[in-house]
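In structure tokens, the next block holds one chain alone, the form predicted on its own.
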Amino acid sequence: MSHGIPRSTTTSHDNKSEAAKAKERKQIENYKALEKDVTERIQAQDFTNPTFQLTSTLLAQNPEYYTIWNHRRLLLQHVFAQELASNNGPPSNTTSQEPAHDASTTTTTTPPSNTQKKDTTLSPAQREISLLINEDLTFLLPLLKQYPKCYWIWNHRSWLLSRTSRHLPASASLTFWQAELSLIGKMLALDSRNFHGWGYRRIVVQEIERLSSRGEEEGGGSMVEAEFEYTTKMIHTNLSNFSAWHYRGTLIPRLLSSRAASSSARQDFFDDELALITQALYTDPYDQSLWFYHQFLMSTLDASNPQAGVILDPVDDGVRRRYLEQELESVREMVEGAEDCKYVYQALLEYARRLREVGGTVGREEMRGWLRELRGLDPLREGRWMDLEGKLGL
């Protein structure tokens, strides 16, 4: 099991009949005659329909095999280049210059049908790209159910939108963005913390809101208030979420100025995200994921760590010992419960340290019981802990 989805099972090979196995070594002998043709012919640059549909054969017994991917895209940047040179299409930057349109998004990786009907927009050598690119999408959704988690089907899908973006005009290429942004939904959705589908996730919402027609200092083109919507949607249908956790973090700086934030409404914003943190801490805090949360939270108010992000501001030492204070009485009470919890030990240990900083107080004996339980409860990093109290003077 994997994020609680099944993978299938495999036979022993001491198990399988003389007749199974026979039939296993021919399958990898025509495997192996399978690569070595792909291979050959594209050596002698045959780039030539029969190579293409080779290369899908390969591709849909072993999507591993990362170098069939790269020999796929040569073969499709050649018919592209064919077809622009045809003269039939425009320069690629066209994208960059021609203003977008606003699509309906699509659940599937066609193109939704009003764009089918503005295809008299594009030349016969776009409209050609449009069609190829549209069926290597669709011969890569099997594969992605398949393999989810397979990092060159993720990889290849990026490269052909990315076709879409050089090739076609804005509102084209706009189409098929958002059309993958609905898939990545349907995706994340059977399993919702493939990572894979989260790094891809931030791609396709990055390249959306750059063909968007709308300038995002106008609002038109962010889809920042969006996507902070669906990370909570995500946390609350399962906490232990560490992409969408991570993913809310690095949204929360562009929300924050895209709303142009006052200082008060800054600390409420703070506030609410420390309760709702606090929250599914209370209700498992054995999930390291929320731990991971709570501290990124918390180095927002380190003034010795230049990579924090911004969320409250201004921020004085008065502020930082206020929630450092807080924060420590809160993860006290969470120990009731959760003795045998290190990530509450380290989270004690760390925001007494920082307390200390800024002025705050914290009895050296309380700490030195922290660090008792951490080394009861972890000693093969006896190490670490040793170092750990150095540096904190215990």
Contents of the next structure:
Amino acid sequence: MSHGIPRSTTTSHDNKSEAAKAKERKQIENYKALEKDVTERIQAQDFTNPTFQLTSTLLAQNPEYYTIWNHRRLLLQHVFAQELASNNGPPSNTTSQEPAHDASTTTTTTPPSNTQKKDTTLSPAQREISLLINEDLTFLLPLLKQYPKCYWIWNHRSWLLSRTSRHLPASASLTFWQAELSLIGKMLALDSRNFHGWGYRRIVVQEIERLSSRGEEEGGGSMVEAEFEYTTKMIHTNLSNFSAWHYRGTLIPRLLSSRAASSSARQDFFDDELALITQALYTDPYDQSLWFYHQFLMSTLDASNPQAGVILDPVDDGVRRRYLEQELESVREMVEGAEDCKYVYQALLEYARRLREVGGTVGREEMRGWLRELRGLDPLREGRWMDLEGKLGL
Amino acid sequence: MVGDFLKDCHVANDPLDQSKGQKQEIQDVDSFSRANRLAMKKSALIAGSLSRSGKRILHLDPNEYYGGAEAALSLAEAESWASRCAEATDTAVFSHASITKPPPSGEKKLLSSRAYSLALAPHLIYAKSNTVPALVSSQCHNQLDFQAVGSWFVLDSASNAQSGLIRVPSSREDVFQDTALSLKAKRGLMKFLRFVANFEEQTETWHDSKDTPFPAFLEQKFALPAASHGPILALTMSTAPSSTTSTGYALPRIAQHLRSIGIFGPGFGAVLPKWGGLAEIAQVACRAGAVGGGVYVLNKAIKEATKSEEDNRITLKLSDAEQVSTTWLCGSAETMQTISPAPDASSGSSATVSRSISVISSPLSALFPSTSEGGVTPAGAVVVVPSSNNDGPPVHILVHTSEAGECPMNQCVAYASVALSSDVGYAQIDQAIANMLSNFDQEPTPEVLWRLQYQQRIPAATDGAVLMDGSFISLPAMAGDLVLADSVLNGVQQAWQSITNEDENMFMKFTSRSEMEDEE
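Having seen the form predicted on its own, could you give me the form predicted in complex with its partner chain?
Whole complex next, starting from this chain.
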């Protein structure tokens, strides 16, 4: 099981009957024969369709066998190269990097963007490649459903998609990538905490933006607003979602700069985000992902953090003090009803420390009280709390 | 629908002499080695559960339509049903029935009778219950469609706010999003919800209060003010007034609601069977019984049942003077009382419930928001209307969209009930429905196109215990609960065990018939 979503497993050998064991032995024999066959064919450079079909059978049984995925890609690459070489269509470097134009027309100096948008015709080679990629994506679907956390399936999928960018005109490739976005939406609806899904989504969004921005549309094809909205929806579906909160955080600096947000707009935005996370923390202070997001927001104020994202602008110690005081007060109120929640006390000590660093004051007795609670709630980490005590000079 | 079902109801190893040409004619005494006379939905489940047992089953239904008290009716069928019930006495199960068809003010109108399949017994089934696992293990689930019951609402009739319909938060995410709750209120409610999630292990908090009225418990132990009780009580689905709903009754019911969420899909925890409530489950179970060799007959009642002292066999005298011999006789407690009154059986008290089924001219989409990003659109919603005087029972309205297969598109069906007799109950449910509809600010305003109202007498539930007298098994009535209780299936299981003597783990566990064929 992985955060409530069962991982596909096979049953233990001991519980099976003799008949089942015999059946299983036969299955193992068949599997090993198949593996041998595929490996031998690849070694012999037999990149024909029968070999391809055999890899399908093998991978359907064992998608974790990443070497076979490599073989499959070799095969496909071989076929793609053949298609592009043998056909009379445009040369193989006519990809989404350049507009695809009719072989019969003379080279003109039309700017790429104009022909780009309208030209959706594929050469015979491209059509064939498109079909092959589509078939392979279809082959992957049931496997992905069954093994949603298998790295190699995601990897092969993104390889196939990258081939569309390489071999097909932008509009055709874009269709593939957009379908992929829709698929990943469904996968995340099934398991919103599958980090493979979230990472994959970022790749897909990035590629769609890249392909769309070579069109004429203003604003490029930036999807940052839509993606931000998506994280809002996902958080509302499941508050406890490290990936969604994290993605949200990474989008914010870009979001604000794409909006060309003024200082006051940035402040409003920051205040709204703090209000949102405070609302979440009052709902469930026991959820660590929420504290991480709160820390992220506060980290943008941290002068000592070179990697801090930019939300507020400008930030000086006065601003820092104000927000730290505000949040410290807010977290103090959260203690009531959550006296057994160690995250609250950890946050109090951390923000108190930072407040002092920028010239604010927090009583040592109060801080000692928090540390006492923390020690009581988490005695196994006594070493860490002793260290903290020293660092804070308590 | 009924006729079609009968055509399906073939007997596999035909105990009847086919040469006589009539499937439904019952032969004389010797033809059946075992037979069970059954009624209503639980009987359908028994027939289904016995379908692999090798027993010969005869399932008799005195009605001319299938499904008994859990039938699904077209408009025309509802009309005949209502006229029959209108003449019934107060002690009958159904009485005081009438149909109203207000003239529509707009363009919306009723479609043909067969476009509707209205459930006499709309229920919701929680994920955390014994029903769905049994349907799955018995392979019935392949023939059933279940749909999500998504949101619960409380109608705040006292409120002057624009929308008196308040969505009940029943998960952490709901509480998070509820803009009407202050931060402190969120915290308070969450503390209570976290407690309920494993209340069994925190007996020190509630055990002494188990008989205390639930609202008092909420105030005393969780500092939750009276204004916040409505949504919490709605989750109990208690048909009794809040002042008589005890803590011990409320807590497990709320826990069932909360624990069920997410099991079938994100954001919801209960389902409704498509095509007309329990009628569909009963039909599938009967079909299973029929495939296993059972015979289902309509329009036949048992007049009398006598048990022979010598061989323990029961002889049944049927309504058309035919006789059948059987080893076991199984039926509802009430029916068994009529056929073979047991001197020691207490008549027991009964509850009276007023009910109505209304066809609404609008889909009322605001009641059915998707429960998660990319998730399903629910087909069911629950609206609870607290009594205007604090001590009365609430009205419950189950609303089903057209996706439930009970009405055409762009309409919906509202099933209302309140634990009061019709002299006061009808007015209350009418008011509740009118109130609910007034919260929909749309053009044209939604209205009731057709309404059936009826009074139902529900014998007091006997905790699922199956009373037996030798070879007579009497199944307790279903309580007036809108939530399908585990006790229903438990009662069936007890009966099944008496008849088959099999291990309790085998109950409703069937391999698929097609699998069995493959293995041969």
